[in-house]
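Consider the single chain below, provided in structure tokens and representing the form predicted on its own.
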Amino acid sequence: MATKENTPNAALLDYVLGVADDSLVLGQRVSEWLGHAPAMELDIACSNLALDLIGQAQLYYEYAAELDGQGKDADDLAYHRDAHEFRNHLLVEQTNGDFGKTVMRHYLFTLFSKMRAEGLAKSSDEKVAAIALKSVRELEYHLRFSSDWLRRLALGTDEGNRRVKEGLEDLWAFTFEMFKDVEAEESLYEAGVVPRPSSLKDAWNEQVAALLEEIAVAPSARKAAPTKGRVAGHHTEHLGHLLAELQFLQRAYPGLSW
């Protein structure tokens, strides 16, 4: 959805959509793994981890729809924009690869995602904070669940340091693009109603170093890939097929109601 420049709340809705689709589509990544995880536990706590994720980006998709105030609900937002649309962070739209990469990019995020929402939790915008505020408690076990992973298959077996370590490589590149300001945000940092991305890079650097010197695996000097997807809906080729198989019903049967 493209906000019209004279849209009353244009640069809250536009950032309200982002962290909306960030969640709906890692949600959707993580749900890939459902009867696929391998082990019983981890399908189980796959399936809790998207169903979080998803519901998290509804209640944002609830308030971006209010700020749009065109007559649109959460799944219009969800299911009929194209993937130009869509304004999610390029590290959330990565192929799951294998577990070890999976979890890498679940720890990557989901830490960046919990600095932000502990940051809307204290937006001058009411309902922002409320529903950040939830988020946070369920970041926080997405968080230790996926630290501890890593911990689990890097110190386990040289295979699983091998496979963090392809991981991490596969989608360093894709994490610069979390700390860009936006020019077109600036009135929401100013307002305190929005964190100003670039304020919580110092503390995600500190703490992923220590984390990954305590598993022995460290990225490459790779260049920050395109950092387009948030800002202008720029995204890799993964977004549009992932895509297609989360809208496929509401675009072949428009209007469907269970």
Second form
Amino acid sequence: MATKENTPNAALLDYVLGVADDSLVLGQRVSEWLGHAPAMELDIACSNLALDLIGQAQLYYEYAAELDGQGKDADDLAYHRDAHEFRNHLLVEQTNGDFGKTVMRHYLFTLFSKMRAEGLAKSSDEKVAAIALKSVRELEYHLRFSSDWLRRLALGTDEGNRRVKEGLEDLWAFTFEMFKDVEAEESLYEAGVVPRPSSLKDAWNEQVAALLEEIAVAPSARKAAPTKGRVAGHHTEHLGHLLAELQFLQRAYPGLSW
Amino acid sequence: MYTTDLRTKEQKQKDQREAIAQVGEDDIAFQARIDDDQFIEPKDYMPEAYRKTLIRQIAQHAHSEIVGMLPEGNWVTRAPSLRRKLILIAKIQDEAGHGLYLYSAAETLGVSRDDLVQQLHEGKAKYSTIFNYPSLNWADIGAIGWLVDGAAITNQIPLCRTSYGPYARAMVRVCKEESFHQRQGYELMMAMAKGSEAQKQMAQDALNRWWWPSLMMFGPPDEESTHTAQSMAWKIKRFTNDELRQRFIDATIPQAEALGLTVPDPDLKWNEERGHYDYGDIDWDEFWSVVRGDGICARDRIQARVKAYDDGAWVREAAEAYAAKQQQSAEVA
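Cool, the form predicted on its own is there; where's the form predicted together with the partner chain?
Once more the chain from above appears, this time first in line as the rest of the complex follows.
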């Protein structure tokens, strides 16, 4: 129920949707590995990652639906918005590629999303803080998993090193978006509801540089692409396909319960 | 069943002749332990034929779990709600876990997982025929949980008391998780069967396609199952194929009725005298054609597994090389 104290806040709603979309899209990507991973142990690990991410998405969507106050539920938000309405970072929608690229994507994004979740866990919004706090522990495991695998791959063999580097080159241009402040979110940063993206940038860059040095992978010189990106709904071509698959049944048979 | 004997009649007879030729004093003591309901453990004496039969059965079961991830994985990215997606991912995760667990049980018998996987990829090892059928609509995910896991449990609950200790213990855990899958599958079917006309049609279509293949999972009828006697004597198997099939049908028909769906067997009826359902003829030609590898998904399934393995070779090599380097530097330090 909308009361004076918790009047739907368009900026917060948009922000929470963005966090939910990040989790759902990355979880969907990771789940594509099931049955096809390089080792059975990795089928199990990928299931774990996907379960955590989609579970987090569900909690954030539920809260977004509450903020929205239009009687929608989590599934309505996940299954009935089109690609241009999705607020996920372009990094998470990038295709899996080989396992080296998948692990690189997971590392680059999780390092950011864990910092973001740590900030959100201190949010003045209690609901956001509670969901974020729960997710931090999961993301710690994701970060350990992905950085350990980057070490194995890049320090194990020359081929592993080469593929990890390829993954980095494919993905680097999409990392800049994570640290872009959003004008519409200024009030949220000011009020301490959510962390300011640009405030995470230095720590993130430092940690990434340290890991790349440790695993003997040269940094990427690639620059951000000239796009307005997620805030304007300008995604890469990949998101439309991902959503076509994800939303197929709900779109073909709307209004049913499953 | 995941563990049904899929050897040809000739191969079974050959194996049996070899088994009989080898009986010695140890074998008599071994059989006495079995008759006394003791578990056989990895380091205990066991006849070669017993070991061979178990390796075949456990490996086939493990392969079935791993190949079984594919028809379900086919719907993970299209699951119609977040809740259903989470349930399906968790189920597939359990299956990967069962596969690993069972390969480990097989390894206690002196084979390696790599060799067993190699046999699967080369088409030398069998897996349950059921996974060479396609999952075509969302209700198939319900039907697989309800019928396929249901049939698997019917077979595997007696295997919790099978004579080989590591296998029996594996089965206890596997059965617990599969009972859970079976209930979730049935709950999905219920949601579909009580849903819109389109959903109900999907549910009926899924039942139509999965019913007979599920019955075939129990393997050929008893009169054609020549090895059953030996496996029963060893307590590797505790009930015959037909006994288990009947048990499954008797349990499942009332469930189908509660769903308001029709089992695609015009001859199906309750037999008051027997206290069981009578059922129509199973198409054993279809069963053997799928066993031979003519199932519609057979080539796709193996190709998908081979591709995953080949594409992942560099990942496994890098991980092994890294572990070796770590160990080396630990030794130097």
